[in-house]
Structures are given as C-alpha cells and as structure tokens.
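We begin with a single chain expressed as structure tokens, specifically the form predicted alone.
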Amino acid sequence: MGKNSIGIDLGTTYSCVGIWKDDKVEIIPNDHGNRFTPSYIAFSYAVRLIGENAKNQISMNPFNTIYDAKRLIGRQFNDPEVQLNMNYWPFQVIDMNGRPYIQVTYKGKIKQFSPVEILSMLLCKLKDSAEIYLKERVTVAVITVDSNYNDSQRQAIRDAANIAGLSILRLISGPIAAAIAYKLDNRISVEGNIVIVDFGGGSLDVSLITNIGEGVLEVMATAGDAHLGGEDFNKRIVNYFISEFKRKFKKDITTDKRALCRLRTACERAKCTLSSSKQAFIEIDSIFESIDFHTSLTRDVFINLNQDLIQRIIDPVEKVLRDARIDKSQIHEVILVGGSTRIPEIQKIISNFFNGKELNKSFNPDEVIAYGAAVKAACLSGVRSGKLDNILNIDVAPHSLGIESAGGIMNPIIKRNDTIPTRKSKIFTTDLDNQTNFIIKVYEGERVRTVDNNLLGEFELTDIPPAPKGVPQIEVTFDIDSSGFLEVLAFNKNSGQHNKFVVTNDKNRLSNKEIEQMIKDAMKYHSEDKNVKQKEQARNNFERYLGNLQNALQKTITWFDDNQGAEKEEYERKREYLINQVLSELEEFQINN
C-alpha cells in the first residue's frame, strides 16, 4: 500500500498532487505536463472535460463551466456565503432540499451535481495522474483541507474521495502540510513558535505551530477566513472594470456571461503580474458588441481596491495568537504559502505586524501543500526511509464540540484547540423525575447557546431505569480522531446501558443511496472519458500518419518535377525510397496503434 499512497491538496482554484517516491516526494505532472490543475470542470455537447482543457474554454461554454466548487461544501443554499457567490459565477446554483446543486446541460440533456459530485471528478483527474505516472493503481490519499473545515466539510471530502475510488488515510490542514514539507526539508531554520499563513485563491488559513525538535511539530491554535481568498481579490478588480466599461462606453457589460468570463480571465492574469510589475495591461478585443476594451491597472489602484481585504488578513494571526496566549514578538519564524501570499501588499502587511520580520517563502507556494501530505501519506503507509522517521504531528480540533444541555445551553466536551486525536468525557443526568430517556444533541461551536451553533446530528439513551431525577449517571464520551471525525458514546453508569452515535451531519450530507449512485456515475463518466480521449488520439495518429505520407510524397514529386531527365537507377532508387517510406509509415502506425 504504502509506494503508492499518494498526497492531494485540494485548493479552490488549482490542485496538486504528490507522491514520495526514491526517498524523496515528487510533484506529479498532469497530462499537459503542468505541476498543478486548475480546479475547473466543463461539459459541453460531447464530452467533460477537467482541468486546463476546462478553464481554457470558459470563455465560449461559460454556463457549463464549474470553478470555486470548493466554496459550496458542507453548505446550505441558503447560507450568505453561496448567496454572495452566485452573483459571480455564470454557472447556475438551484436549490435541491436545501443544499446547492450547480446545474448545466451535458450532451444535450439538463443534470444537476452536487459540489461534492464535481470535487470528486477533479480528484479521479488528480487519480489518474498519479496512476499514469507511476503506471500502477493508486487507492489511498491524503488529502488538505482548510483548518476551520466543520465536520459537514470534512465528510463532503471523504464522500468526494469515496465516488472518485479514494480511500483517506487523513485529512489534514494546509499549514500543516507546509509545516511538513519545511520541516523535512530543513527549510526551517530555529526551533520554537511559527506561524504559517496560507492564503490560496479560495481561504485564510492560519497556523501557530511549535517546533518542538525532533521531528515534533505541535499545533497550539488556529484560525481562518473562509470567505477571503485570491478570487475575492478577482472579483473587485471585475467590478472595477465593468464600471470603467460602462463609464466609457455607456453599456452594461455585465448583461453578457461570455464577456464577463473574458474580463474575468483577464483580470486574474492583470493580479498575478502585477505581483512583479507596478503595472498590468488588459486587452479584450471584441468584448462586447464588437467593442475594444484596452486598459491598464496598476499595483496602487490594486491595493485601493483590495485594502479593506488586505487588513482582514491580520485578523486570524492575531486570533491564534490570543488563542496560544503567545505574544507576537515571542515568534520566531513566519512561513507563507498559497500563491495569493506572493502578493507584494499582502507579504508587506503580515511583515510590518511581525515588526519587519523577514517571511520564510523559500518552497514554491504552489506546490508546498501537496508536497507535505505526500510525506504524510509516506509516514501513515508505512513507507520506511530515514527522513521520514522523525516526522510527527499533533493537530488541534477547529471548533468546540458539546452537547445541549438543560436552558439550551452549549455544553463542550472537547475545546477548540484541544489536541485530537482525543477522546473525552463528562457525566450528565436526569432533569426528571423517572425519566427513561436521554436525549443527546451533538453541536460544534463557540456560542453559549446551541441555537446559534451548528448541529451534528443527535440520538437517544432509551429505557433508563425509573429513579428521581439526578440520580442516573450518564457518561458521554466524544471520541474525535486524527482526520477530525467524531463518535459519540452514551453510557448508563447505573445500568450498563449504552448507544452511540457517529456524526454523519445528515441535513448536509448526501445519502448513502446518493452516494452509490454518483460512485456508478463516475465509472460512466471516466469510462466515456477514456473512450472520447482514445478516439482523440487514434485521430490524431492517424492524421500525423496522413501528414508523414503527404510529406514524404510532396518530396518525391518536388524531386520528380526538377529531375525530369534523371537515369533509370535514379528513378528506381526513388521508388524504392518512397516505397520504404510508406512501409515504415504503416509499421509505426500499427505500433502506436
């Protein structure tokens, strides 16, 4: 199992996946030969297509071209997040019982997919990268999801990996993941406090880790922006232009879903250079009723734009911080990664609040995630190598998690930024007289009342013998383990009754028939893949063979027009040579073929 688990970071915008493989993790190169994919998936008339193949085509499929899935797990339709996003996207997000289905025409027909549904088509793409490049089954993964995931989040991924034929080894945190990834590769110069800032296209996410030596990296606090990421960044500088747009030109752009897709993809690229240049160029020819857009941005106006985001960036480092009861100034090293931290303004504001402390940026952003769960999924297979031998990691639970208790009130059994893996208990009873029944209703949050936290799920203690009230004593224990999933157990001290309860979040949650039937999808949908991407490259084998043989004739007619008075054993040689040259033709082709 172990030579072939490999490590996935997930992201909002792009994925990456890696692999530890001759002492050492690989990043594995998709099928363009790119490190990482775009988290982008399109259907069209004829095929599904995933990655760089789906994110080139917005433009002309916009409907039915899915990004920023990530944003819609473990939510509900009406939650202010999916609300605010559906504004942007072309795409359409109808409501299905409560939770956000996207809906697009594939082939003709109308389907709708639940987030997760689409997560998982990325994740078989990252699959069968790996399972090309090491020409072998790939099973296990470890896969990064942010570190203030709730449980619903954190179930939808282990459904998504379940539909793509992926078993989890872990969930683990991106900082996490980055803290691995330095750590092994000694990229961390002192022993003591760090913090890790992962800011990617869809999150905040931010770590306060202890290098304790050793191998040992403790996580002491967390916290995060799940609402703030590179894309948010994206959109105000659309919005920028759509009134620069209408202010000269008088026309409302926004009215058109292909120009708006063109703007947007002009917008990202104009972001990403103005990371090394004070000044980036837009250029969309024909954008909108045959109307030139040429403009300019620049990194001042990029920053008026974004600064009220900019500043929120400093609001979680500040929480762990309080959350350890650690002063900034006892911090010994800042660690960014995500590519929205190669933003210059964003790499100035988290420097000045760490009083000019130089940031560590040393591994590539882009790929530092994956490489750290590559290692993970190396130390949890079993893989032996003596780098991997000191690499321990202690993660923290991201909410609290308690019961309901008389009044309503919140009563947490496990803390936020209580270490996991852990299993706790408390003893509760009876609020009266001869009750025979106990209701438990599981919550994760910080509010002293349930009302306003999120609930798990709950069940019942039954047949409790009849005794005045407070005098049962009823035991719940809350086991969470190292991926932050969480049983609950009942247990009657009295009477030896017990139950218990494994949180499935079922209001959010896709049903176990669900499931099944999207696991069958995806088989139809990869085989039906498979089949369209054989059909492409038998095409265009044949047509190279087609082009081999006109080349080869073009030269033997060019050569019979000037040499018209050529001698006999010239023109047999030439003949021979065109006949040579069919024949090697047809071999390769059935080789290939």
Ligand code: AMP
Given for the second form:
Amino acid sequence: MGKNSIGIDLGTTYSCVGIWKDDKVEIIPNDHGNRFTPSYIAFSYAVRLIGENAKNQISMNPFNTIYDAKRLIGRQFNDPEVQLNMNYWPFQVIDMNGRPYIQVTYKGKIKQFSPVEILSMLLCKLKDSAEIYLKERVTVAVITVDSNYNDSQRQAIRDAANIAGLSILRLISGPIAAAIAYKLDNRISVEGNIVIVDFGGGSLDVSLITNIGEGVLEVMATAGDAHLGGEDFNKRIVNYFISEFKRKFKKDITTDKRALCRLRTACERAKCTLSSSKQAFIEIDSIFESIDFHTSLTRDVFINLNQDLIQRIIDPVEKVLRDARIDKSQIHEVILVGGSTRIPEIQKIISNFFNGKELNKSFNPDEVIAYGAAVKAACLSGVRSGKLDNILNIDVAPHSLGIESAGGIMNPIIKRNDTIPTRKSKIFTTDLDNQTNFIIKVYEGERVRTVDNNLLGEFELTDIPPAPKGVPQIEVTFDIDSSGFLEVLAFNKNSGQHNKFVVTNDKNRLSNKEIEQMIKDAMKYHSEDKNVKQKEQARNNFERYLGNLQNALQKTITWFDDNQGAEKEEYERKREYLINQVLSELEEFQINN
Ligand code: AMP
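Previous: the form predicted alone; requested now: the form predicted in complex with the named molecule:
Next comes the full complex, and the chain you just saw is listed first.
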C-alpha cells in the first residue's frame, strides 16, 4: 500500500486531498484544475454532479443540491443543530427512523440519501482525482475529523470511507494535521506550546499542542464549537439582506428558494471580499419578481451582525488553556488554519487575547490540513524519507468514556484529554447476592449523570457463578486506538469468563446491510457518471472535429469564390491541401478517440 496513501481534509464547505510524492507533499488538483473541491453534490434529471459543477448550478437546482452534509453526520433528526440548519437549507431533510436523511429528485424519482452516503460520494470524487493524478489505484487514506467528534461521528466517517472504497489508516484532527504540516515545513520556530485555531465553514476546532522537540507533537487539550463556522456568518448576512429587501420592496424573498440561493452565494462572496476590502457590493439582477437587488455591505456592518459569533471564538481557546493548566503567556506560537481565519476581526480578537501576539498563518489555510494528513499517511504507510523520520504525534481522547454505575452515575474509565492510544481497566462487582448477569452500559460525555451523556451501547456478562454481592471481580477494560475507536472488554476474574463490547443501541449508525447496499449503489452511480462523462467527451470531440472540418472547408470555398480565374495547378494544389487537412484532422480525431 505504501506509496498511494492519500491525506484527505474532508471539509464542511471545501475538501482537499494530498499525497506524499517525490519526497514532498503534492496537493492534488481536481478535474477543474482546482486544488480544493466544494463539498457539494447535486442531482438532476440526467446526472449527478460533484464539486464545482454542483456548486455552480445551485440557484437553478436548489432543492437537489446538497452541501453542509457533514453537519448532519452522527446526529439524530431531532438534534437542535439539525433542526436549526434545516430552516436554512434549500434541500429537504426528512426523519427516517429518528435519523436525518436528505430527500432529492434524481432522474425523475424521489430518492433518500443518508448524510454518510453523501460524504462517501465526496470521498469517491477525491479518490478519483487522486487516481487520475497518480494513474494508479488508491485504497487507503488518512482523513481529518474535528477533534471533538464523538464515537458516532467517527464511525460515520469510517462508514463513508468504506462505501467509497477507502480504508482508513488513521483519523486525525484538523489541528494536529496542521501542526504536522507546520512542523514538517519548519514553520514552527520554537519548541514549546502551540495553540492551533482551525476555523472553517462548519465548525471551530482548537487544540493546544506541545512541540516537545525531536519531532514529537503532543496534544495537551482540545476544545471546539461544532455550531460555529463560516456558514453561520453567511446566514447572518443573508438574514440582514432579507430584511433590507422587505423594507425596500415590501416583499418576502424567503418564499423563493432559488432567490435565496442566489442571495446566499452573493453574501458568501461579499463576506470573503470584506476580508481584504472595507466594503463589498451585491448586485443580483432580477432576484425576485423581476426586481434587481443592488446593495452593499461594509466591514463594520458585517462585524456588528456577527459580533456575538466572533466573540465566541475565544471560549474554546480559554478552555484548552484551562484544561492543559497553561497560562496564555506560556503560549509560544498561535497558528491559524481554515478559511474563516482570513477574517481580519477574527485575527484581531485572537491576537488581542494573546496580548497582541503575532499570529502564524504562513501556510495556505485551505491546504494545510490536507498537507498534514498526507504527511501522516506517508508516515503510517511506511514511506521512507529522512524528512518523515521525526514526525510523530500523540493525540488525546476528545470525550470521557465510562460506564454507568448504581444510581445512573457516570463512572469514567478514560478521561477527556487522556493520551491515546490507551488501554485502561477498572474493577466492578455485583450489587445483589447470587447475581448472575452484569450489564455494562458504555457512555461518552462529561456530565455526572449518565442520562445527560451519550449512550454508545450496552452489553452483558452472563452466567456469573452465584456468589455473595461484592465478591465477583469484574474487570472492565476500555481500549481506544489512535483514531479514537473504542473497544470494551469485560472479564470475570473469578471465573475467567469474558465478553466484548457489542453496539446494541447505536441509533445513529447504519447497519451492515445498509452499508452493503450503499457500496453497491456507489459503484452503480460511479459507472453511470463515467458513462455520462465519456458520452460528453465523445460528443465534444466530435463537435470539435466537425468544427475544424467546417472551418477548413469554409476557407477553401471563400478562396474558390474569390479566385474564379485561377490556374489549373492552383486548383489542384488547393484541392490537395484540403484533402490533406481533412486527413490530418481525421487522424488526430482517431488518435484522440
Ligand atoms: P474551510 O472549511 O477551511 O475550507 O473554510 C471554508 C470557509 O471559509 C467558508 O465558510 C468560506 O466562506 C470561508 N472563507 C474562505 N475564504 C474567506 C475569506 N477570504 N474571508 C472570509 N471567509 C472566508
């Protein structure tokens, strides 16, 4: 597997893929030649579109163009985050047995897709780009996740990769990937404590990492805000202009999804412009009932609209400092990654928090995470290079993991921010005399009562030999790997019986049968897309061929009309020239097809 292990930054709004090649990282361009791909999928009457092609047609096909799917993974339909976002998305999200599914019309039929399936389509596209670039198959990847992803969300990414035909070498967090990239490229000047703020389209992810030296990067603490990203700024701007439109024209634009999509695209563009200019103009012709909407937004208004969101960026920064018990004066480097860190006000507030510290944003924020993931992929797949020798990272558990003890109390076995991989055990016993079975309920979360935490699953140790209460010694072991995947074992020390964790209660997870079906569908869609692409290519080539022939013929006819009295040799020479031109066009057409 060695050389073709890719690193993927699977982003809420954009995704990027890189590979270690010729002793350095190459960011792989997609079929448009772009180094990152919009995380958009669109369905139409004839085709499925992914990336730029999907994003570019959103205002014409708003109900069937999906973005932000990452915000849905590992969540229940009634999750407040899902409910809140549903009001803004033009596509429809439906409740399928408690899980959110996206409903679209594809090839004239109503179809439902799970968010995992949508992500798998994006992963498939990135894999394809890599295969075209490398001219070889790609089957393994390091994929980045938000560092505070819970078990369901990590499993969802694993399932999406599986459906896309990729096996996961490791899941690493965005900030860690960024730290690896900065480290490899010698962009971290000192050994010491680094705060990395990864602020993209969908979420905010902050890590405090210690650069121990000799290549070792140890995560001390992570924190984040899964409900804060560039998309939230877009929403505020959109709402502002909806009100302005109402005020100016006494009309409600929200009744027209197509108009809303056009407004959203214009607002995002304006937001990005405001990172380098003080004012941005919005000009959308015939947006609603033939009204032209021409307006503008200043940086000050943008800041006012988003003041509370901008302030919220400091909360996870304070939290990682608190958790790691490190004062902000002991932070040697502050690194910014993710598109939203381009906003000057965000930079200002972070720099001010660190007493005016200069921020390190020397790496391209759109590519740095895929870069780090590609380095990690090369390290893990055994690529030999002096540059990779010293790259090692130590990650931490994003949430506490434990089991329920009497009275519904959370009994943590692995604590949040414990270094991973790790294996930890605790001894439990029975509450009743002659108790023959012992139920182990596994939870993740920081709250004291288990009802407030997230139930991952439960299993039972049965046939415990009868004994007075408190006598059986049941050892429960939590084993968590470097990607954050958990296995739980229970062992009766008195009798030697043991049992492994089996997820029985994971409401969010797809079943094996569902995944198998999705793998089959993915192959079908992939081959349909390929056929459409090939057909399109053949059509374009033929059109170009006909055009060239027409051109040659037209030129000769014009010459003929203008030269009615030419000599015999001239006519013959022209005729031969035309035949040769037709033949060479034909030859070129045959070679290219
Ligand atoms: P990422 O997920 O890191 O690719 O970040 C994507 C987010 O960054 C989107 O919400 C973009 O609108 C936002 N973004 C990209 N460029 C800029 C910019 N120049 N100014 C403000 N936001 C930006």
